[in-house]
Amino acid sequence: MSPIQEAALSGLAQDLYETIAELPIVSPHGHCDPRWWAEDSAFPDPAELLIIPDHYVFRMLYSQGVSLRDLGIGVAREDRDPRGIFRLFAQHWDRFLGTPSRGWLEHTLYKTLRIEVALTPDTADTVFDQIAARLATSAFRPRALFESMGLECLATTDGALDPLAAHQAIRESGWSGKVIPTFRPDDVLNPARSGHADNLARLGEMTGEDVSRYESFLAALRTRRAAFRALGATATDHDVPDLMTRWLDPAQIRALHDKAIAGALSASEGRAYYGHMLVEMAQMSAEDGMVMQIHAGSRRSTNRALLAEFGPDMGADIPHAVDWVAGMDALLNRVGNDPRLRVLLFTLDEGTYARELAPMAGHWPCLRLGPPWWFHDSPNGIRRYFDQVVESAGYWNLAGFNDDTRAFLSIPARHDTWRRGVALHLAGQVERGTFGRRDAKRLAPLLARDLAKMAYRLED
């Protein structure tokens, strides 16, 4: 069997890891499909489970000249060749060496799926058949996997216009697993989103509000937030490509909203409108207690040919610089001192960790720092994160860990990578004399699980 790519542990790091390795997994932010648990049907095939939904996988293959259509992307399920897709993936297996994806996939194959043959181009069919055989059994249905993987809670991410039928079905099924929605309103807040004006009209139809009036638009948003909360949601999520918050006077925002309804905002007006709406969302979060997540620093869909052919989320999103101090200024100075507000900040611009984000979280009572995200969710990214933020922010101003994934079976692997990083970091702190073993043992479960529950207000 191929060795699994894991951070090497010894001594105190190994001791600390053993105390947290089997803790229940809290997955408070991700992009899994709630229909999996509503329907509890068998996953269709290994390619659809492991390759097609995972942009970490297919972006690497695309960079090596593999066609996305040959991977089944943009192809109707009945027209795909799952075995052929898996063979193509196996032919490029070595391309993932040195990447966190390799470690996650190995953990998924050999620990979660318990595959008994090492994956190589020559064993692709054998591994495919073993995975398919596992998926045909009741032990590998979505609900059984949720339980056997040790998940305590999993949050999906759902658009503001989502009727939440899958979440309602989960609740009505009587199943004890905790799968909750997260309110993602970008499609009705950000005029740069495709179909924004049409989305506003749909929001009005869904809520019975006349969203052409700004005050009624806010009422419609509150109605949708309440619907999410009724099904267990504790958080909102906002994708902010260019971070800027603004507070506009009533006449200004009403005028911009009139233009938004008509789909007539210029790019600069659209940014001002969205910047104002982020502050409105923060105010609503202070009112209803939902934790506000801001993900900034990703330039979306930079490969325009792929965007035109396949749509967004095709692996062409690239990190860019973010000015967090200026970008958050209006929001923080309007509502940042409100003790009811909780805002989690996620960045792809690592240069801001020590310079801006850690000092901000070390001051503003509403702020918590999200874990290393996306391109930095890796052993080295975790090490860099702790090295840059702890001295200014401390530990209690961190939001623990979330996996932020569409790849359900990779969740244990990602949390295991984080927990190994926690053990290595804390052991290093003890070796440097920052604090003692007793404090390290106290901090280990806090970082592995408890901070995430606290940050997302998931406490029992």
The other form holds:
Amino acid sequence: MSPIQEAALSGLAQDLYETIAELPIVSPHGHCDPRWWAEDSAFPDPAELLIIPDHYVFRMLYSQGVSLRDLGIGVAREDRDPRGIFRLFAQHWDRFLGTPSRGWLEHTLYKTLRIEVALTPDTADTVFDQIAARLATSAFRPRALFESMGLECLATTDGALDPLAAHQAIRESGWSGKVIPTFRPDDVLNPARSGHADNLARLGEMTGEDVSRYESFLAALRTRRAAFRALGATATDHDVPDLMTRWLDPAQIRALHDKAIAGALSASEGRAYYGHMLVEMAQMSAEDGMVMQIHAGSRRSTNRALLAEFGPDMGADIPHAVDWVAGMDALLNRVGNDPRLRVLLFTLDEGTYARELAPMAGHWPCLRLGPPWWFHDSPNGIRRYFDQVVESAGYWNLAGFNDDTRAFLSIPARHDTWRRGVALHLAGQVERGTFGRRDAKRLAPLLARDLAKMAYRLED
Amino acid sequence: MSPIQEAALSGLAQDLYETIAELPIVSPHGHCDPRWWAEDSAFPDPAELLIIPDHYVFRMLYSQGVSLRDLGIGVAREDRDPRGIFRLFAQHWDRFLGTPSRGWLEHTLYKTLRIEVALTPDTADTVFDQIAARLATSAFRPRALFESMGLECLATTDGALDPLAAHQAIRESGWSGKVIPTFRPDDVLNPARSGHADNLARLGEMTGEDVSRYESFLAALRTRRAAFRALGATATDHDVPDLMTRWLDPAQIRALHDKAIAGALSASEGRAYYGHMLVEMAQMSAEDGMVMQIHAGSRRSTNRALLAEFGPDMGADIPHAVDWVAGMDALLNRVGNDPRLRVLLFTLDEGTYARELAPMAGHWPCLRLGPPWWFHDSPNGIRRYFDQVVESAGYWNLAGFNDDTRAFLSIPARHDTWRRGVALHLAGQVERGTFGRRDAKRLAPLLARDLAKMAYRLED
Amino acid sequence: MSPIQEAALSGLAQDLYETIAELPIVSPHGHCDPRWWAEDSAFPDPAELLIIPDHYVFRMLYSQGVSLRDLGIGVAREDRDPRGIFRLFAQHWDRFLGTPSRGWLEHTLYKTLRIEVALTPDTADTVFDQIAARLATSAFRPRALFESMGLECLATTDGALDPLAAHQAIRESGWSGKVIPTFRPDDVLNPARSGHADNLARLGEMTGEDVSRYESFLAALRTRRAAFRALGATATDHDVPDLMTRWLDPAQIRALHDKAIAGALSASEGRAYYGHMLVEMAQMSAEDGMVMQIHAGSRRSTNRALLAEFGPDMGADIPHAVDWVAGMDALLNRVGNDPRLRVLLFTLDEGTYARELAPMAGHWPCLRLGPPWWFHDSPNGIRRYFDQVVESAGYWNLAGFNDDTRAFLSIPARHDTWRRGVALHLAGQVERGTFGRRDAKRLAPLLARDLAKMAYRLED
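Switch from the form predicted alone to the form predicted together with another copy of the chain and print that structure.
Let us now look at the entire complex, which starts with that chain.
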């Protein structure tokens, strides 16, 4: 028996949940490392697997006074004490009560890894050993897990300059799992990224284009997009800290591009340049059919001491308010009525669900709303999302679910959280008289899996 | 039996609902055409009645890839295929699942129009024919429907330059239905409106005032307000895309008015001018007792290609954030303590319910909060509204309900949605121990109808 | 039997509530007058006790057309008619339906004051007389009430220039009740406060420091902080209408301080100066261990006619939107990683709970989230708070509850509202499967009382 007591859902919600709980998983957006499936090596020790790379976990520990170095962050692998790190984590296990991290980790431990002892400060060593034993077996290698988890498809996220060697290797290995890349060109589009000018130079080398000429730069981007598509990519992804899109006239954008090549853009010029490039991306998406994802509104690395010591992604990325109407104006008014275009929007500003995003998705033919993201990919976040978007956007303007995780083992947990949320939402709709059971049963697999396939153009 | 299965509400909610479900309907704000009751002609075909004018309906279809022209929009009436339009709509009927449009249309079809076949893509022709047959009967003429719907009073919305001929004709017809106008002077007050300078000239002609002089312009506005009141109007209405009120000194406003007459205001001057005119309107309301409605925060016509091809109101009006405290500052501090003034505020930014609007309504004697508007006039929107406004504003600072619709046949549906929302809210209050059943029973008709009469000064 | 019918909570919620309902009360932040316990005199008449000082009460009455003067506000005590004021209040008693004020007052009347007649317009005189009779007894003197209410500790809020004579007197009286001050230095830190330059001069006199020198000004502040600590203070409190923190270089801050001494700062200079002073306060908190409270986002005295006639705190303080990430940036990046620092944040902008505050509290080791404040310290407000903060912040990054009231008799009512909210929240968590009953039982007293003691460093 599993150490977690699962709440059975109430009547209809449980019925609906059972119809979708075991559906294959489509994971169209996330941050897993494709080398796992290229190499199919055993995963490392429990601390390195579950704690050190999980910013949800270490940010909570840091907020409670645990030092990041004591968690092995910023410490060379050979100098880490995985068992000590795991003990430190277990000592603070109750600090996660009420958070989705706790739910995901419980699912990961007790269901995916089939650990049979409840984690407490006292059982830390036992649990550590059981996990390590599991990971040593062939059933817990990346490819075997991919299959036992019921993954139908998984997309990684890959920089524009990534040679995609791991994806190439997966293809060539003959393994049947569908792992595909996603084109994430922030490093060559957003001048605020460190090394932007160097990245442009590398893009030129990689594609054989003279990227100092703006038209050739666009050609280089098209070349890279095609290379991603050749390995199965159906989507691009864009991190947009301060949402702005803009269409500049040819002379303006060429002048800015000259400065970008020289690494000489001011901050405000850089924003205008990036705003223009997003519109170029939308236009290329209309041409080549790649679905464009926009993740907007995360102020990155707001703790500058941690950034200096440990680099980015240290748990101090904090959302801020986004004006979606103004921010998307240039892009939508240039290409938003094009029937070939598909743009998925992701927000961390829930205040925009009902006010902006649902009305926009309920109008523009190109738009679909992504699922709750990051801090809101949680039971309450999912409930608030449905509550606020469905009435104006309906269901067919939603993009289903994606887990957006780099924690591979948590993928079943995250999809399970979503599927429970779907079942609860639909049962509530029936209870409120919004529609009947037959429609709810029809909508359940749509929300659980099929909308994601449709939104990302993953249908065969 | 009706093809819709209605959810019975749970115990107390159902009891409360039954006490208010059949109350006469007061509709103090909306956009019906008064000529319907002046002429009392049969309504046109089902497509023209239910689909072509309903931006809730065609915006959802457009978002799902349906062309507006295929829906008859921008097509001369004689070139339209009403049956084909209705079929196209029926094919996408499931796209409306979860939206209030679906609920309103079901109520309109199955209860108001008494259609006995459930709408599906396959029954489109049958339903079309049944609707057409209903509309041909005398019981479905505008005046008969007004009476069978139990309408106690209905207010239309009419431009300042409207000669009000239809309202005059209704009065002279001897028909007893109470249909009254509402004074909506945006076209002569807001320089951002197209044709503003021409409208000023027409106002001068209509009233015999030399509107190029600012004082005479104000006199002309008073004349028009009086003309509306003479036909029963008790309220004015103001669309304020970007909320700002401002009080300018006499020299400043005269200088801006000179430019307004010449059509020479810059955008920022135009905003200042309109901000000042809103305060003038509030002052006139304090004088003449007309209730002032402010609908703020809809960014209009954000899809410029559709605006160019089809004009305004094409489903691309998207809400944006509003700062009510700063925006109302000049108006409230000039006239907000005047006991004669009544101002009703409507928002599309639910983030301001608990943060700004309820605290403001719980302080200023002139303010009342309008019901959930537009995208939020829905079961979830109504729940969120009560949840967030009652604790700071109480009930007597609310303005009850209005349907704000141009879809006459949907009026009973919309009031029914509100009344169910009222019953659910009050039952929840009893369950949470906020107050007892006796208070809930007393509050139910207040919220369902009486507050609207009080707020709009429609009590005899 | 009490005239209020209390809603029993449902199964588990009631069980949890019963385990915490009678816990001693910790009140670490509020606005009671310490002279009450220094002097231990009988409280004045019912109007002066319950109505005249309670801005929740008179703001609602004012919004419904009652004049403030008729409520005795701005009227000399000898010219007031307490019985008439109480009658006027009773006539409008139903206007409070649905508000937390009604719940608090019912609890205060029927439980704390043990009035046995339900308040109605008809029973106003009877209730008035019963309250007056209670107040005349020794059991309803401040010290006796403090004890019978089960108060474990109560903190007042005191200006930096307050000589703390009442606190000194309480200490010297030998009475065992724990009443402690809180250091609130707004008057000497925020140049927007009236009399700021004079206050600086008084600070100099009080401490013997030449506050015209910036370093000596800081020394004076340290002296006052120490004086507060000597009387038991563990916290400071800061009202920050427009949140901004800033770190200026020595030359800049000295130049601004020179202007501050001369009362010559412009508005924007004043904001920069106050932003810098908040960072100085945080640094002093890291040094001396005083917990720093920041209450941000209330736009004060927005009704200028009332401000001119009656002064501040007249019910026209209205919240506005706050950008916590930008606003706290300078403070957090200067001292936010210091393990000695503790900062409690309070917001009136619920839109920032899930978007900014919970993610920030779930990262920065110094931050704890204060409970729902002011307009949101209510059953629905508490539910929304838990719903939106727990998933990202967990429970241990919350600061428990404080009542923040100047209405001493309402303290048990307010803590009871919170404890019911805690029980409902935890029961919901169990029902949703977030955790089991054992964890819920463990969390109940933590949320009801212990987190507040921990957050404010009130543990012995």
